[in-house]
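Quick heads-up: it's one chain on its own, the form predicted alone, in structure tokens.
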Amino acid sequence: MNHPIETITSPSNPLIKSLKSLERKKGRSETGLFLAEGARLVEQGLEQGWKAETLVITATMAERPHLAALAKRASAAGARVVLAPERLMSKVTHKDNAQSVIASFHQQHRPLDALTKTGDGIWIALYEVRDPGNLGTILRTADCAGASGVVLLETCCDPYSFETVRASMGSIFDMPFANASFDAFNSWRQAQGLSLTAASVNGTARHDKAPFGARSVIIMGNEQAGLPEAIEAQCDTLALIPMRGGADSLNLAQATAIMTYEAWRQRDFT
């Protein structure tokens, strides 16, 4: 279904006051919506399906033949297609020089068995991940090495938060992920006879050594406490990424990727 294309221009308009409102969790959770920004990461989430509420194009831009193309797209989709000064454009993203397009999506909730699947694969478990350029990155790096899906354990950061949205490069529409306890995605993945191997630093077997296996799930911890102890006990193997010179610890997103082409290269990147 086709809407004609809107035009407004004061920072008052009830829509721009609605994005804006996307940038805080409360606003994400009432409405259900999540903000994209940029051409290629709106166009990524058309592509694989995810519902847009609303695309908003810099005015100025609006003649160029691709966003054209991308107004035209989302209007047929159903969104409200709307053409704002850039100036109302980064009052939204609270960016001076804010991209020609925003986009508002549905966002969707999938339940753990959402991420089932037969045959070999790697999926990431994040327990309690705070930071969301973490995860993030994390989704983008799971995407990269074709993992099967990332859970997030107990209390993690808001996946749809602007800050993750713009982190993962539009692998957010592309890598699926699930919200669960870690009691519900163990038995889920004991079930799936997927094996659980942790990096920590605790670990006993190099991760280059450790023996991932074909269908394993990869599970990393809080950025500042690591995994408890009651979770790496239910772990099949503890990693341990060496590190030598004066750091203590890796980022969280790079331990994670170090993990995640570990398990891949040991599968011959297949």
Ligand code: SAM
The other form holds:
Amino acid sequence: MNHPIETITSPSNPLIKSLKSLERKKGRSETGLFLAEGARLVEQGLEQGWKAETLVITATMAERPHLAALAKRASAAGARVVLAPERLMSKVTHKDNAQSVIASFHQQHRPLDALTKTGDGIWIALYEVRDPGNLGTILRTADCAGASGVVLLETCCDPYSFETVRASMGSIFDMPFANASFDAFNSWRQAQGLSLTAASVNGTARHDKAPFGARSVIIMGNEQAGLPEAIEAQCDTLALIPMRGGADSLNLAQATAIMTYEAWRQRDFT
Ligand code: SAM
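What would the structure be for the form predicted together with the named molecule, given that what you showed me was the form predicted alone?
First the chain shown before, then all remaining chains and molecules of the complex.
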């Protein structure tokens, strides 16, 4: 590598401590940072214009051409680039086989208006999603289905947790999302002329017969309690995904995928 690189070896180095602190919500809130693991993910973040604070590369891998190129790119974008032994990478990520690259990025907090878009589109609203793995999986699904945005309603889990970022497989960088109260969201979607279809175990329309429309929001309920009645009452359609067998509901992320792909299928996957 022909650009300045520091090497750190001590677990008590302040940088390692501060990266480790990103595991907890408190550490992320105090710094406004979050952690992304793996060269592909970090590349995706930089590609999408997210600002990296620090890039750490496993020292023994640093000469690999794609990692050297990544270091150069991150450094040019203003990130601090350091080398560290694998055991320190594992310490930060709590993984025995840690990725050879980790990076801290600055969080982005978009207003709801940033999700406004003209033309056809599918938006996904999640009411009080609490499981970080579900949230990451849903961001990935929304990205795959070309959704226009994801709205996190009321008190949701942190989109910047390790688990969510991991489960999103990079979609955290690609899929716009915003936090909002239900009331603010509902005014916003009415002003945009977006229909509101709830996925609900109380649904009266079968999901593949529900008229999503060309511009629609799919709203999903909390993992335990589903959607409050007051919110279901404000929806245009309550859609039920048929079930048989003993379980009383599908997993939230799976139900979201079924609904989103159905809405897209109704638009002939265009
Ligand atoms: N006991 C909860 C309830 O009464 O809604 C179950 C919640 S479920 C795990 C989480 C969310 O996934 C639901 O609020 C709903 O949005 C969606 N969901 C799960 N199974 C569904 C189904 N068969 N039809 C429609 N939506 C479903």
